[in-house]
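There is one chain below, alone, in structure tokens, taken in the form predicted on its own.
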Amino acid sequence: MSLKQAKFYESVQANFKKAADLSGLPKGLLSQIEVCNSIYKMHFPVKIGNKFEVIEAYRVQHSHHRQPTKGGIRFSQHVNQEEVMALASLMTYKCAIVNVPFGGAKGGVKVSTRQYNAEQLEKITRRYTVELVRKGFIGPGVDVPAPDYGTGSREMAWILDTYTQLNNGELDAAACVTGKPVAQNGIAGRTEATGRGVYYATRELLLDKKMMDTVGLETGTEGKTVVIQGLGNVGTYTGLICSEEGGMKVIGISEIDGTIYDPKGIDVQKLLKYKKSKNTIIGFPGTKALKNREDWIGIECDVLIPAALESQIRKDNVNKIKAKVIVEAANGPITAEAENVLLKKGCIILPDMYANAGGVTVSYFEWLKNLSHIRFGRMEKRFDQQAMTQLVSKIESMTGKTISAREKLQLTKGADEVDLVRSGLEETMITAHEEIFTVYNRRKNVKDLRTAAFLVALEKVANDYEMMGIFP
């Protein structure tokens, strides 16, 4: 295990501990709430060219006060059971902020992405789709994995299909995983989910005139300017939301092959063609690349925004840091030790388990969706569209006055399922912001939002255990 892999276990550890002495829970609660349930290593030959490989991986449930759980598969080459442990720990209490009726897991496969083809990839996933059918740790109601770094809506694709292969005729087999493609049980809206989730939480924080004040920024999201690390899935729809919908201005953005920088702005979905092109984001035309990558995390702005991996400030980086708000789209990118000298400097942190639960909660609404065997507005799409034109030819007929086709096709057209899915997210995260923030306004020994938020976890987590009846 690497030291920034240890930090990070120790740090959603540490975090958990700092708000359970604040709970007033039973310590054999918090016990029970603490410790992950179930973690099943395994070890799976697959054959590479001429040559058999053994590859390491892990499924890790923390918690099952809810099933079924609900947790990304991630494929790196630094994957451990301490890592799997802590991202399985931290979708529990992701999952019970953003109301989401799951318990939480994690998936991880030791394997490094770069090294293999398409076709050798889709062994691996297909190989550790079988090993958790075979060890129950897969189904609609006992499981459910989606995508995480290192894997995609393909992946997921590759799983289902083997699912319902070892599975034949099981009705709701479909919502055995999500993530998929839309054209094979997918959801609209759900690859940008996490990233307009970390957009809506960030916006709601930046309109908080109360904590705008402390650290002396204006409300509201025009103009904010902001600095992303990491354009993989999440960094990529945060930035291209935040600029296109909240009118922030992205002036740095990093990346495996480099660091780089405008004051002016950064237009991202050029920037995305760039990339594609010349694959590499270095020597985009107006911006300059900063000598050392690293030195993302001195770039001066409102919000600093880390979307790659885990421990990415830590105590020898932090007080580098100028900005003033840190959102968290990645998990766990900031140690603990780094968070109180954070903290200590006045800085504001929207946490993890909060800020980067938009992809769960849409997961959730896929989940719903394959279970209803229904798509997302077909029943009332026509029928609102239906009735909004009737209210608008009978107001023009009252008042004498008409209005364009296209203004009238803008006021009467039914919600298709992405409208849906963006309008279900964007309440589930306002939703979950009220709660944070009440308990951060009203209780005066939280000092932070990450408290904050692990106590609103807790206290619904720690509810679901009583209300079994196993701690009475």
Ligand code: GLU
Contents of the next structure:
Amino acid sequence: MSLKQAKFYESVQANFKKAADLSGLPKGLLSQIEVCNSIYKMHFPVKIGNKFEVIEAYRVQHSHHRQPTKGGIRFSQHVNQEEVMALASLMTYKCAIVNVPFGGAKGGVKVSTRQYNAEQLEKITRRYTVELVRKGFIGPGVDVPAPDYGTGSREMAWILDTYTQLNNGELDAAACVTGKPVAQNGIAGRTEATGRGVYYATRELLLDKKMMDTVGLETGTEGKTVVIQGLGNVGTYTGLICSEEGGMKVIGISEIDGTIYDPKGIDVQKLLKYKKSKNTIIGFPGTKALKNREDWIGIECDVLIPAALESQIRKDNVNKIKAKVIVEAANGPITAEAENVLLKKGCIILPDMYANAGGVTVSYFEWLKNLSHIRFGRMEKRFDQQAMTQLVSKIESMTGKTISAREKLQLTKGADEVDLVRSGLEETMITAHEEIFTVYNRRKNVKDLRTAAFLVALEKVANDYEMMGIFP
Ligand code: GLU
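Same protein, the form predicted in complex with glutamic acid (GLU) this time rather than the form predicted on its own?
The next block holds the full complex; its first chain is the one shown before.
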């Protein structure tokens, strides 16, 4: 295990302790909340070409205070037990913060996705699912995986299919995994959900005058400069939505092949097309490639958004940061040591367990959709549309004025599934923002947003345990 990975779990523990010490909760209860309840490490064979390969994989269920447990599956050559434990722990707090009724879990398969073709990845995914089924580590009411780094809707469809084959006739089988393709029991708006959630979280923070005063920024998103590390699913949608809906200016983007910079702002939509055709972001017209890939960290900007992997901002590079606000779109991108340095400098850090909770929030909507066996909006869309059309016509006839067809459509359109998902996600992120900031503003001894977020989560998890009567 590399030093970076070992530090990740240590950082989660250090952050937990900081909040736990202020929580006033009983020690035994805190210990129960902190530990990972079930750790399943497996090795299984997969035939690749004419050779057998032994694959190492994990599923960690951090907390059973609510069930099912929930969390993504990561495919990466760096996967290790401590990393999955750290990620599973974060899922528990994340779910509690956004009021999603799940315990936390995470899965990891130690493979480099670049070394296998689609057929081989399918074999690996299906075999991993069989292992989970055999040990009772997957099921609509038990443990529900989702995409994470290195996986997407394609892998989730394979998982669903394997699970269904092994559980013939199970009515709720579709709810055994989320992040599925829309045509295969998925939900509209899930792919963009984490990035959209990052945008809502960022917007709410930037609208807070008191917070903005502390870093000398005007309120609002319009024109704020942003640098994003990582153009995977999360970074891509964060960039698109921050610029298209928030009017923010993405001035720097970092990827595996390097970092590009343009103080006038990068058109993320065009960059994606360029990347698809050229297989790199380097050379995108109007941008300058920085000397080292790592240089994203030192770009002067208002908001820095690490959207790749853990432990990217560490003691050895933290002093290069010039951003005033850091939004953790990735899980654990700042080590606990680096965070102390940033907080001393007055930097605002919006923590992962809130900032990137949009993914699991929409996963929850997908799970609900699967259990109810009906698409959101199916019953009411036309009814709402007709009622609004009648209302608009009445107003027109009463006032003697008419509005344009376009305006009429906007006012009368019944909500589609994607509209409801976005509305539910926005509501969730605003409510969680209020809960975290209530703790942050009211409790004098709480000096940073991560500790405030942790305290919100701990309170809810502890409450569930107390309700179960385990800790009188
Ligand atoms: N992998 C995502 C996360 O880290 C999503 C988890 C889920 O939807 O269950 O939050």
